[in-house]
Every structure is written in C-alpha cells, then in structure tokens.
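Just one chain is shown here, as structure tokens, and it is the form predicted alone.
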Amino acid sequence: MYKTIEAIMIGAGQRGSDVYGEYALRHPDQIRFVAVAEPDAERRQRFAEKHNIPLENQFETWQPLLAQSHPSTGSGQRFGQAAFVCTQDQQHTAPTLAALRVGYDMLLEKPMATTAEECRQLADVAEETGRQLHICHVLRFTKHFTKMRQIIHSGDLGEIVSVSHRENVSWWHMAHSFVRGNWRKKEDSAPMILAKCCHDLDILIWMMDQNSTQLSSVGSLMHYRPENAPEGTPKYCLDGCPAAETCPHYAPFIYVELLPLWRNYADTAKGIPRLAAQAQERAPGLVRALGNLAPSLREMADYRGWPRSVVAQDPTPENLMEALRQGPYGRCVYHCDNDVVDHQVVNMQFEEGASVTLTMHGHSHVEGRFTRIQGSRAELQASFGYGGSRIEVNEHRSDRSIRYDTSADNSSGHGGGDERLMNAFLMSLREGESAELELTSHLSTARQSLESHLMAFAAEEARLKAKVVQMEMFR
C-alpha cells in the first residue's frame, strides 16, 4: 500500500481547483494537500475548507509559503512531496524556480511560462536540482491521441507526407477566454498560439515522434474589434445592448442560457448523452425532472462548472446576473482590451519530410480538436470534441475503412486526460521518474516541453517579421 503523497497548491483557481483538487478529493488515500496560496481570499478559503487545511497553511501569497517550515517538524522541512502551481501564465516561473530549489517535486499548468528564455530556465533547474517537473500537457493522456500515435507508429499508414490539425476553437469560447477573459493580451498572458496551442504543438511531436525544422506562420486579430461593434452598442452587454436579441456574443445567453454548451456538446456526442444535450435546449424542465433518475442529467440541469465557474464563484443564475452587469464577462466583445489573434496558421517541415500545418481560429461553430494525416498506404481522419472523439482509417488499396471510438466518459477533463495525467504524475513520485511504465512514459519533462513551446515562439516571430524560421537556428 502506497503511502499518501501530501502536496501544495499555489493558485487554487479554475485548474487548481476544481481539477487537480477535485482529483484529490475523490483519491484520499493517493494525494493530500495540505498547503495552499492564493490571492482571491474566497478561493483561498474554499479550497482549505475542502481539503481541511488549517489557517496557519494558508497564504494570500507563494512566497511564505516556500519559506515557511512545517508546523510538525519547525525545522525548516517542506510541508510535502509535490507542488502544484497552477497560478495565471505570467506569475508560472518564479514559484516553480523556488519551489523546485525547496526540494519539491512538480506538475506545472502549460504554458510552462510566456518567454523563451524563462522556458529555458526552468528546464535548466529542474535539472540542475534532481527535481522531477512535469508540464499539463493533458493531450498525452488522451485516449484519443494516444490511439493516433498507436496507428502512426504501427505503419499502417505508410510514410506520413503531410498532417492537417486544426485547434477549431468555438466563438464563444474564444469571446469567453480571449477576448472577454484573462488570455486576451498577449502584454498579461502570452499570444494566443502559445497560450492555446502549445498542446497541439506537443501532440504533433510526441504523436510524429519527430521535430520540426522550420516554420512560417499568418494571423491577425481580424474580427473582435471596435469597429465591427453593431451601431449603439454599449460598453456592456446589460446596458440596454440593441443587438441583445439577434447578437451570439450576448453575455446571459452564452453564461446563463448556457444554449451554447448544450449545443457544442450535442454536436459531437452521440446516443443518450446527445439526446440529453438536445433536450437541455429544449426542456430543461424534463432534463431536471428526470435529474432525480440520473445523476448525469442532474449534473447538467444543475451545471456549475466552465464557463460558469469563472464568472461567478457561486454560479446560480441571479449572480452570474449581477456578475454580468459591470464584470469583465460581460463586456461588449466588441468593446473589450483584448489584442491576441483571433486566426492563425503555422506551416512547418519536420525532419522526416512531412508538411504539417497547424489552422487554430476562434469563429468555429464546434469546438474540437480535428486530424487529417495522408500516408502513403492509407488516411487518417480524426475529430476530438466535447461529447466525444473518433478516428477513421481509410486503406488506399484495399479500400477499407476501420473505424475507433476514441471517446471518454463524458464527466472526465479533456477527453480523459486530467484524469490519467494525475494518475501518471503520482505515479512518478512513487516509482520514480524514469520508470519504465507506460502511462509515465507519456509524462512531458520541461525538457521535453521546451520545444514546443519554442515552436510557439518561432511561429509568433514569423508571423510578426513574415520570415521563414529555421527551428535549429532558433533553438
């Protein structure tokens, strides 16, 4: 029997919390925290009031935190094993540098931070210190990608000539998280192709098994921007907006209706899951009715989480109401700071020959992650939404067509993927990080992460200076 690994929180917001701190709560007997910093005093206290942390382990800032000793030992010990800092993409690199030089072990929210240089640093000193740093690229784990990088490795598909990904990324979520929310300047956050897309980059090389040697790259911010604004729209949504009835963007209709989910989720689940996204829509007096018979319908008329969770910290209808009425997410998207892209396209060569394109834009109808790869012997074509996931193999020759339900249960982050991402990490702290077992393997070091991200990087000069980037120059 393993011993329960105790850890710390540094951010206890939307990934924090309701992931990594939800995982605990459901596995007491694999992980405890124990400790937690986080400036917003009404997370603070929520977290240490479901995971029993008592005042004196709790800190508005990760400073005290890494310098205070254990209550039960006052010799200066850490207060765990392992650190979590899940705080906003700026604020990443000085807590991991201290915690790390602390003597923790850690999982880091991606992007491992905003610059080339601090990403470099990062993997410098986990190295440097012995400690294990592990960066969320939660993809890996992904039933999913996982069966992609099977298929591709298998060679059933031939030589890979060339590899279409498209990061589809719903208009309402990108008016929810770039526009209206906290990934909308590149100044506070990091552009946008690295903020949302360092996933995608990682995955097209852990599923390739192969980097990248140049890249180009276009995009703009071409639609969220004043001038686009209907006539005599307001700063604010709920300040008398024209355009309320007929605007998709309009606040209560994405947050409170929620229409948009229910939608997206519909458009990509299939049997009983789909059927119950439909009637959301249609009669969310059924679905709550019929809630006391399942708990999964309860779970939806009853819905708390994303996008929700982040307007409101008590998401019922009348506050995210008042939340709306002068709060950031219920800004006009046309009226909003916001100056990250809203498209853009980077084109690369990886080693082995493959023209591969990466398409991420924020206007897409469905929010998915969709893979055509041409091979010399057959095609793939793969989708991976919010209410599930497929991938279609079509052999050249023979003409058949093997088909795979990549999809997870419906409750589970990320297609499944923050799920055994944590089983992997905690797994590491116990068997080390060079055990040889399948799910660590799929673990990303800082090291490892460090080249997408400086893909992201390389992208964003080519699409600034228009030039061709040469990766090994670069790097």
Ligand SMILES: NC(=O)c1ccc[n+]([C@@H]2O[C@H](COP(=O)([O-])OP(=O)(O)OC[C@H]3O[C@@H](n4cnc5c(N)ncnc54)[C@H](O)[C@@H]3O)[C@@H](O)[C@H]2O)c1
Second form
Amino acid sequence: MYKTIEAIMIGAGQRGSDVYGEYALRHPDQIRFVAVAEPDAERRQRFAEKHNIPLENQFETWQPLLAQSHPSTGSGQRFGQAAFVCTQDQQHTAPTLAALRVGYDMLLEKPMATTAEECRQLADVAEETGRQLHICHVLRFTKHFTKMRQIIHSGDLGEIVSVSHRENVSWWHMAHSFVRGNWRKKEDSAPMILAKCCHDLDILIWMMDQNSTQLSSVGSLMHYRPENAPEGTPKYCLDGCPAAETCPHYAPFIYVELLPLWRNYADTAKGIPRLAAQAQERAPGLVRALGNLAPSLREMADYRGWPRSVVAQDPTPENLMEALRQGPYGRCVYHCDNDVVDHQVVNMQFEEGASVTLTMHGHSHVEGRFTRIQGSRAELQASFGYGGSRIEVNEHRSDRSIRYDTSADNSSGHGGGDERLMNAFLMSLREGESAELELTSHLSTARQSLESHLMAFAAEEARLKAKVVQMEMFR
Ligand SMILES: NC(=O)c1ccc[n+]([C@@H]2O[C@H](COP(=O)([O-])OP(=O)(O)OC[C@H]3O[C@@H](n4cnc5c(N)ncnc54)[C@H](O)[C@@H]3O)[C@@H](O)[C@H]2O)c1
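Taking the form predicted alone as the starting point, write out the structure of the form predicted together with the ligand.
To see the whole picture, the full complex is given below, headed by that same chain.
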C-alpha cells in the first residue's frame, strides 16, 4: 500500500474541479485535496464540500494559501506535497513560481505561460528549486499518440519524409471556447495557436523526437465577424433571432439540445457507445425511459458535463436557458468581442529534414485530430476522435494494411489522457515505489514544454509578420 499524496488546488474551475478533483474522488487512496484557493464562492464551497476541506484551509485566492507555507509569512509548513495550478492562461506564472518557492511539486495546466520570457522563468525556477513541475500535455498519455510514437520509433515507416497533422476543431467547440468563451481574446488569454495547439506542437516533437528548425505560418479570423451576421440578428440568440431555425450556432441548439456533441460521439464511436449516442441524438425520450434500466443511459439523458457545466453550475435545462438569456454563451457568434483566428497553418522543417504541417481550424463538422505520415517504407493515417480513435499503416512493398484500434480504455477526457496523466504525476511523487517508468516518462517537464511553447510564439510571430522564423534565433 502506498502513501496517499496530499495536495492543494489553485483554481477550482472546470479543469481543477471536474477533472483533477473528480480523479481524487475516484481514487481516494492515491490523492486527497486538503486546501483550496478559488475566488468564486460557489465553486470554492462545492470543492471544499466534496473534498472535506475544513474552513481554515479554504482561501479566496492563492496568495494567502501559499503565504501560510512560507517561512517568513507563515508557519513554513506546506499543506501537502503537491500543488495544482488550474487558473486561466494568464494567471499561471505567479502562483506557480510562488508554490515552487515554498517547496511544492506541481502540475500546471497548459499553456504554461503566455509569454516566452515567463515560460523560460518557470523552467529555470523549477530547476533552481529542485521541485517537479509538469505541464498538462494530456495527449502524451493517450493510447492513440503513444501507439503512433511507438510505430514511428519502430522504424516500420522507414525514414519520415512528410507529416501532415490537422487539429479539426468543430464549429460548435470553436463557437463555445474561442468566439463566446474564455479563449476568444488574445489579450485576455493567448493566441489560438498557443491555447489550442501547444498540445499538437508538443505531440509532434515528442513523437518525432526532434525539434523544428524553421517555420512559417498563415491564418486569420475569417468568419466570426459582425459583417457575416445574418440580417437582423440581435446580440443574444434568445432576443428573437430571425435565424433561430437555421443558424447552426443558435445557443439553445448547442447547449440545451446538445445535438452537436452526440453527433460527434456517434460519428467517431463504435459498437454500443455509437448506438447509444445515435439514440440520444434521435430519440432522447427513449434514452431517458431506458435510463431506469441502464445507468450509463441515465447519465447520457442527464448529461451535466462539458460544455454544459461551463455555461451553468447546475446545468438543468431551465438553468441553461436562464444562463443563455444574457450570459456570454447566449451571445450571437457574430456579435462577440472575439479576435483569435479561426484558421491557421504552420509549415515546419524538422531537424532530420522532414516537412511537417499543422493545420488548425474551427469549422470542422466533426471534431478530431487527423495525422498522415509518409515514410520511405510505409504510410500512416490516424484519426483521434471523441468517440474512438484508429491508426492504419500501409506498407509500400507488401501492400499490407495494419489497423490498430487506439480508442481510450477509460472514459476520461482527451481520449483517456486526463486519467493517465494524473496517474503518472502521482506515481512520480511516490518515492521508493517502483514507478511504471514507461508512463512517468511521458510527463512533460517545464523545460521540455518550453520547446512547443516557443514554437507557438514563433508561429504567431511568423503569421503576424509574414516571415520565416529560424527556431535557433528564436530560442
Ligand atoms: N490540459 C488540457 O487539455 C486543458 C483543457 C482545457 C483547459 N485547459 C487549461 O486549464 C486552465 C483552466 O481552464 P478552465 O476551463 O478550468 O478554466 P475555469 O475558468 O473554469 O477555471 C479557472 C478557475 O481559476 C479561478 N481563479 C481565478 N483567479 C484565481 C486566484 N487568484 N486564485 C485561485 N483561483 C483563481 C477562477 O475563479 C476559476 O474558477 C486554462 O489555462 C486552460 O487553458 C487545459
């Protein structure tokens, strides 16, 4: 039996509470949250109640929580061994530096920071203090990308000559996060190539085991602009929008009916999960009725997770409608204050000569990441989706086709990556235990994550200044 890790949570929002908090509730033998900092009183109390955190360990912000552990301002005693920083993008650096300096080992949400200087500082301070600082690159922990990396490393594809990777953000996810939601403005969060694609840039260099030497980029905010609004559309969908029956972005269609989410599952899943998602899409009344017999159908009928959980704390249909009336997620997508791109392409040269393209756009019918790799001996095609994932390798000489089902073994987010990332982080903290080296080696330290973040900053500079960036100069 191993020791339960005690941890503090900074930012009990969607990731902090719904992902890492829920993991702790499912695995009380592995981790226990013993203190929380969260300015939103409802979120703070809910997190504290779920994790049995006493009032004296509940804080409105991270400063007093960490001050208590500092020898000059508090007792010098930490609340536990680990700290999670799950605040918004621009609020990562200060709490992380402070927590490292009082001796916590840390899991920090991506992007690690929103400037190159802060990213470097985080990597430096983690090394100076000798603490662990890992960045939540969840894709490294998926069965899908782990398998793809293995195939590349096996040499079966021969020399890798060309890679084309697509991050197909669905039109409704784009509208939710990058037009109406938290990541819509560069100034408040980050350029989309950093916010959405630091994962993709990380996974490309992680799978290939080499860095990029130079890159260029094009892209813009093309569609979600006021001039593209259908005639007569009001600021909020529920203010009598004349396009309510035809506009795909009509907010109640996305959040209350939730049809786009079920369609995404149905399009990418197999077997029973596919049938269930189809049934939820076409006959929700039947799924609700059958929910009395099958708990998984009941969960589907009463689904409360993302993106609904972001719109309302208690996402009943009534509460969702109320939140959409005047809240950010009820706004017409053509009348928001968004400025991040809705499409961008990055062209890269990698160290061993391969040309690599990353295409990211927010207009996909079905959400997913597609990868195509041409090698001198075989070609690989891969699809990573909400409901399931697969890889196919076609050998040039034999014409043999080898298929792998790389769908997640667990139902956690990001194709099972969320669960396995937590598992690996906690394993890395348990001294003396013979950790599964394979899994913990997938963790990305701040120093390792620096490279993908620098590539994102370089891509943004290349796009804005229409130039080719030499990564060596940029580093
Ligand atoms: N790893 C991934 O794949 C992944 C996926 C989604 C989001 N993220 C990242 O996770 C981070 C959090 O995203 P989210 O969707 O959970 O956001 P969120 O807004 O739901 O949660 C952030 C929380 O931080 C709290 N907060 C603000 N100021 C604070 C302070 N001074 N002290 C303590 N808490 C404070 C907010 O009140 C909020 O509850 C973001 O950086 C986001 O980009 C990562």
